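Given next, in structure tokens, is a single chain: the form predicted alone.
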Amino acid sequence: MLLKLLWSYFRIGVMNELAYRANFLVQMFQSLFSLGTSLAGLAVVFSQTSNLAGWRPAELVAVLGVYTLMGGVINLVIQPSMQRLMEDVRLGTLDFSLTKPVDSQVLESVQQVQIWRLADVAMGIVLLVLALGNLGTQVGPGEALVFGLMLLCGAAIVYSFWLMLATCSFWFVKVDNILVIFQTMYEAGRWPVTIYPGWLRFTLTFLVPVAFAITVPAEAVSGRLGWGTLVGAVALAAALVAFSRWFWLTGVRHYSGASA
């Protein structure tokens, strides 16, 4: 059910990208950009040192790689589809998924798509490709398998942690600050959690989850990962999936919407 209703709101976002084809040049071209001036700040960093506490070049670029994937990821479907939640509580038209034969929360989970960014996935991959091939790691079924559930344990945190600040809507008229404070903490991981001050990577691993989102998988890809980041990271998703669907749950309990 839920990849049918994914397909169909895929299509419609295609159907309004091609709508706005310069639009979409746009975007792909600001994608491109982003990712260049990236790249331009690796080079940087490693005209001066060898490696970066710890992290050699290869590596960061695998980090940078699932930094992109990822940020593809959360701006592909979820990112938009929870600021459309958080309007359909406010406008009270939330009604018309709550009344409708699906889970009103998968529903509200896939209901906008942007498809331009699934250039930022295309470009994700490449660079973690190019990253293995500079690291002359062996990736075997076993370490893919791993970075593969680890990536999953990511975007579940993710996903979880977007649906529980958007859900806050059902109490709070705006919580878009919130939302913004949560993209420009997720701008920090473009680079590994571990380089930061330990304040502020306990913020944004325990209050900001990025670190599992991005420098856990990546961890995992250049062979760092640990068995004990391994368990605590499917431990936190499964957590974190279970408290964000109580926390939906609840959230409809009070909601007061335009047929009240």
Contents of the next structure:
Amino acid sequence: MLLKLLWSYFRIGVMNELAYRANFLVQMFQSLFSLGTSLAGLAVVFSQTSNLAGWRPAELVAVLGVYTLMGGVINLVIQPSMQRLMEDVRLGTLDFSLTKPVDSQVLESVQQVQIWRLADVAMGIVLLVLALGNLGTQVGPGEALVFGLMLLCGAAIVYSFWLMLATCSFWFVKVDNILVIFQTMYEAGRWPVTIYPGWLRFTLTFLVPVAFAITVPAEAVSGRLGWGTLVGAVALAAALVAFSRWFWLTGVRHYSGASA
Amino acid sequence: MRHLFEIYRAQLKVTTATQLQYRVALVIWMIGIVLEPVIYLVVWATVARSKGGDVGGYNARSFAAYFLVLMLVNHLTQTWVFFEFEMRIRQGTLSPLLLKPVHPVHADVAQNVTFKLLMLVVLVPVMVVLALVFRPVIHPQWWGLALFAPTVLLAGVLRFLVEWTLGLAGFWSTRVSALNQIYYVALLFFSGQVAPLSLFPHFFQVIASVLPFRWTVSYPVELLLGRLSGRDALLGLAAQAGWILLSLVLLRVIWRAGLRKYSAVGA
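Any chance you could show the form predicted together with the partner chain after that form predicted alone?
After this comes the whole thing, all chains and molecules, with the earlier chain placed first.
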């Protein structure tokens, strides 16, 4: 059901984007360019040292891989759909989703797909594969499974975070500024949050969940993930998914349409 | 001259009134200004500590000084005309500006200066807090202190002229975003925002000294930190002056050529 919906929106996204093929090239160029910039930044740092607070170069490339991959997923469907959701609440077009026979949260969450962001997802995977090849033999099927689980939890946490913020628009009509703040803070995830001082690490872990989205999966793949963090990430993901669901339902009950 | 002064005063009032309508946007701008230097500050301070306290003559606290002063200088010299120009030309909003009896560059200058002054009200307290957290130290010479303000001013003028001139590329292509992105990456590395230029290989430093970027940001920073010899400081002033003259000439020539080319999309 969810997959079929996602597939339909994906197809619409493809059709929309194919009308602007030159744009695709521009976007590809920008993605590759910003990736190159990040790698050059890493190169500058590692021209002076061989490890950064215990992280070796290949491990930081893995962090960058997760950053790119997760950023790709966010920009592919989470962010555009949530921005559209806030717009729907403001304009009253949310009515159209609420009256459809599908769960409105699902419908609203996959309604916009920016397909060229798949390029970021692909580049993130390539970076990860390269980094893992460089790290050697530490990654067995067990680690791969834990890594996948942590990625999933990270995505779930980011999604719930965005959904909660977007749901706030039922009460406060203009909340998109907060989302811009999230986008800016996401930049900080190019480096493992463990290097930041306590107050910034706290912000990046609990106020803006960059740590769980990027650093924790990267820890899983570089074999430095403790059981405590693993269980914590799963618990937090489950709790946030449940809470954001409840919050969404409360918000919808509060919604009275914009023009009706 | 008096005429121009009146125009600037009017523009200052307009910009202040406009910006005060977007107070949340000021906070977002602030995060944008503060975050990146803080990230590199932390990264380099970590490197310094892992190397036993010193990297290329910088320890954790002098890195703190470098990136905090850089944050200030980058803010004081930055412009966003490059972003705006593409839109102005593509959507034809340049046309009403051309009808005014003064060169459009004056409105941009006034707007730029006002925004920076307004942002300082937010930025300075944040910088004070950051200084208390990271505890920067500097060892300036007296002439470094004296030259800091004038060189920041020249850096601002230079950066404004360069970015305004580059923005004019919009007259010939309505898609300058790629050029824009290349410019910002070059600025990031060559103006010392990723790391102090002295940490880069020698050939990179030579290129950085020939290009304008270094003179728009990192030169005043190094001056205030006391990392330049008297000779380098004078060379820097000469480089700033030379680039400013060159950009002024280019701006005039390209502006004239561009206006002939301009046909106001949508009009």
